[in-house]
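Consider the single chain below, provided in structure tokens and representing the form predicted alone.
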Amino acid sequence: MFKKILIVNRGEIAVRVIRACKELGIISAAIYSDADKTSLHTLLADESYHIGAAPASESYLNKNKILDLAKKIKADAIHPGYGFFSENSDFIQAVENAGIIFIGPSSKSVSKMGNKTEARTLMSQNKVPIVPGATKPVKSINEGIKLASQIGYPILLKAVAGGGGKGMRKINSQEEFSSSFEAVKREALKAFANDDIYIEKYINNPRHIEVQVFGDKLGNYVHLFERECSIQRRHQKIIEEAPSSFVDSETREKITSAAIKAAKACGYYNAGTIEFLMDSNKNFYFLEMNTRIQVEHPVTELITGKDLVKEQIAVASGKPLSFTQNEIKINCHSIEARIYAEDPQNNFLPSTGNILNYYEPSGPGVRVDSGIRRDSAVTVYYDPLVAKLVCWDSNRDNAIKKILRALGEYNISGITNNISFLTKILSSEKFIKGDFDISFLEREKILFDSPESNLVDADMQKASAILAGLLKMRTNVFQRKSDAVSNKWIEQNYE
């Protein structure tokens, strides 16, 4: 097993892999910008380097000084969490020439499954459904008007090396095509530096259903069943549950299965996700592989009662896998949703600032995924995402119930948040009969129409200091605990 670990991320995740080292004996390393100097990755993590400025491109995104850090602190593997390099293969590449462990897939299987035109016809050749469309870059508007006239509009217009709802766009008609096919090259070359996009056909309201696979270097995958992911905002997911109220286990049993020749196809090993569009038939197809851990893989854990990011550092040290198919059961049912600092009344706008108070929601079947605490500052210099609210119980209905009473406990002040209109579709009676696909909030506009109570009004105020005094003995000392180890990371610093 590895003695030290680099975690080059920032937020919940870079803390939830600190706390999985400290279960494991392992000394984590923590990387942080002139942003997140006072942050809680940086404190909590056993030793802490300054690596550069607050825009992502002078620190987390900056291979250079990352490299030179891992060798001279003499760390044995790096962890990339999910986002800045979890899935550049360039930057693994280099990992691996330093003599480093990458702790995920190889570069190889990255680049393979990077590239969405390379990526469908893979799967294709591995008798994998996927949806009809290209399989190489359609280079012309001409080329892509006539392939979309074989398709059959509404088709998508598709960055090649994208991600995240980035560098996509439905075109339903023939006179839309040549202009949407020029902008989506521009955001391509703007998000992905790669212009080269695809086309594929529309699926109409399906539903983003995902398998999480796990492969070791010794050849052994398993799959640890499918998350539902449709509800969305902006193409990106919010509230994410596993199982999926929505697939049987004859629909399972084929998704899983599929799921497993994917990864094998590409020679894949640790944590990993296939992810798939479901028609209202139950047909499903490949839609992409995401190559690192997963933001809702805590549903996962909760079901299963495996640790998916222990698993992956024991994995990447070279050992098998801790379990068999056959000792994986779905326990429970799980539901997650993601504490984002936004606005949904305006288009889903980030908000930053200071948290003024900040209280989790606790009790049986609740986990918070945190990468704040009191008087953190949200910027505009990463993603809004602050926490995850995870909750477990015997069924979905239970779990529906035991995720609206935390949300009705979380208590964030001095940033705009999403908590009001999680409740309100958590609520809804659609959501609680599984009555949604991927266009549910688009449809479903009753969501938007009341104003929110993001902002803290009187009488969350007087509930605010209430809090805040009750909890002002406990953050003193932290926060005394936090300024006594500040001169190590100072000492630290890293330029």
Ligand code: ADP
Contents of the next structure:
Amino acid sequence: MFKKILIVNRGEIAVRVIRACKELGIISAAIYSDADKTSLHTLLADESYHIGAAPASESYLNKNKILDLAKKIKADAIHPGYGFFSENSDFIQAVENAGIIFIGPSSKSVSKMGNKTEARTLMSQNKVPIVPGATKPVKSINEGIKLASQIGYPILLKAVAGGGGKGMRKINSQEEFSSSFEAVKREALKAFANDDIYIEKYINNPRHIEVQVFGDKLGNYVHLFERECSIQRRHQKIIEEAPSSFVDSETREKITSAAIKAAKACGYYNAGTIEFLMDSNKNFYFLEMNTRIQVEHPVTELITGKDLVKEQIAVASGKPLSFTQNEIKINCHSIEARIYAEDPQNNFLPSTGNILNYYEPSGPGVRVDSGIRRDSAVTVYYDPLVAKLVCWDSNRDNAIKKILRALGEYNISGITNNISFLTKILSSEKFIKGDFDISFLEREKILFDSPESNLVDADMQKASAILAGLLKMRTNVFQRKSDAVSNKWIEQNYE
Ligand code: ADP
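If the one shown is the form predicted alone, what is the structure of the form predicted in complex with adenosine-5'-diphosphate (ADP)?
Every component of the complex follows; first up is the chain already shown.
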């Protein structure tokens, strides 16, 4: 096993990795920028090293400085977290060349899956269904128009190197195609230093369902079931849960088998996620593979009881997976809400400032993965995700009640946050019924329009009433099917 791991990240995910290292008896080494001198990850790590100025390009993305530091402090391995260098195959290659273990997949797997058209080609060759569309970049307007009319509008123009929900535009007609093509190329070049774009069929109101996969260096693969990530704003996830209330056991079998196929196709090892879009008929299509630990990994940890970060470290050191497929079960329901420093009343403008007061919820079934504490500074330099509230309970209805209870306990002052907004979503009737897709927030404008004041109490009461009704309804349905109510309750909800 490793003696020392250098964590090339910040915020809540750096804290998460530090905690895993401590439990494994491995020295955790953190890096910090000028803006993070007193941040939680800087204070919690066994060793912390100043890496540069606040802008990420001068600190968390300064490849040479990071590699020099790793050698100097004799780190055996580097954990990249998510974002920053986690899916950068050049960085991974440089780490491999320096004789340091990268805690993640090989640079080869990352570069295969990082290019969206190459990944689509590989998937269709391996009989994993992909979203209809091109498997090569579209070179000219004429070529694009021909293909788009074969596929049928609306289509999406997408950047081959895109990520983070950026670099895609919905196109409704041939006229729009002609006027948008060059603009989308320019945007792609600016954002991703690569102006290749391609066409995908725009799937109407699908769900975003993803499967957690894990491989070791000996060629063993498992999946850890699906996550439902359809509650998104501008293609970025806000609320995630596991399992999905939309996925039945037959669909689960199919989608998890497809995910394992996808992982095998790129010779994958370590933690990875295969993302799919699922239409209302439960047809699913490969969207992309995320070759790293995901923000939303805790919901999978909570339903399965497996520690994915410790497993990442063990597998990177060459150990076989510590569990077989048969040993992974869905034990409960889990929901995560992302706490952002942003202002939902002001077009979600990121909010900066010093945290003056910070009180986290706790109690049974509550986990908070946070990167902040009292007196932390939230700056303009990094992602506004400051913490994740993750709750679990015996079934979905109870998990919703739990997360609403926990959100009500949260108290953060000094920055504006999205807690009331999250409460509105989680207590809305449609969310509670599981009646949503990726366009939910766009459609349900009311979630944005109602005033913030006094919402928490009012919503809590409303949500409890709706949940009570739903629970009664389901219990009645279930009682008709079988006499054994209590111990079958969990199975009933997850089959
Ligand atoms: P990124 O790499 O930027 O995260 P993805 O390809 O994973 O981009 O897509 C992000 C989100 O964009 C999806 O979860 C979904 O909401 C939406 N999306 C992507 N492709 C399509 C499509 N073909 N049809 C409809 N929505 C899509």
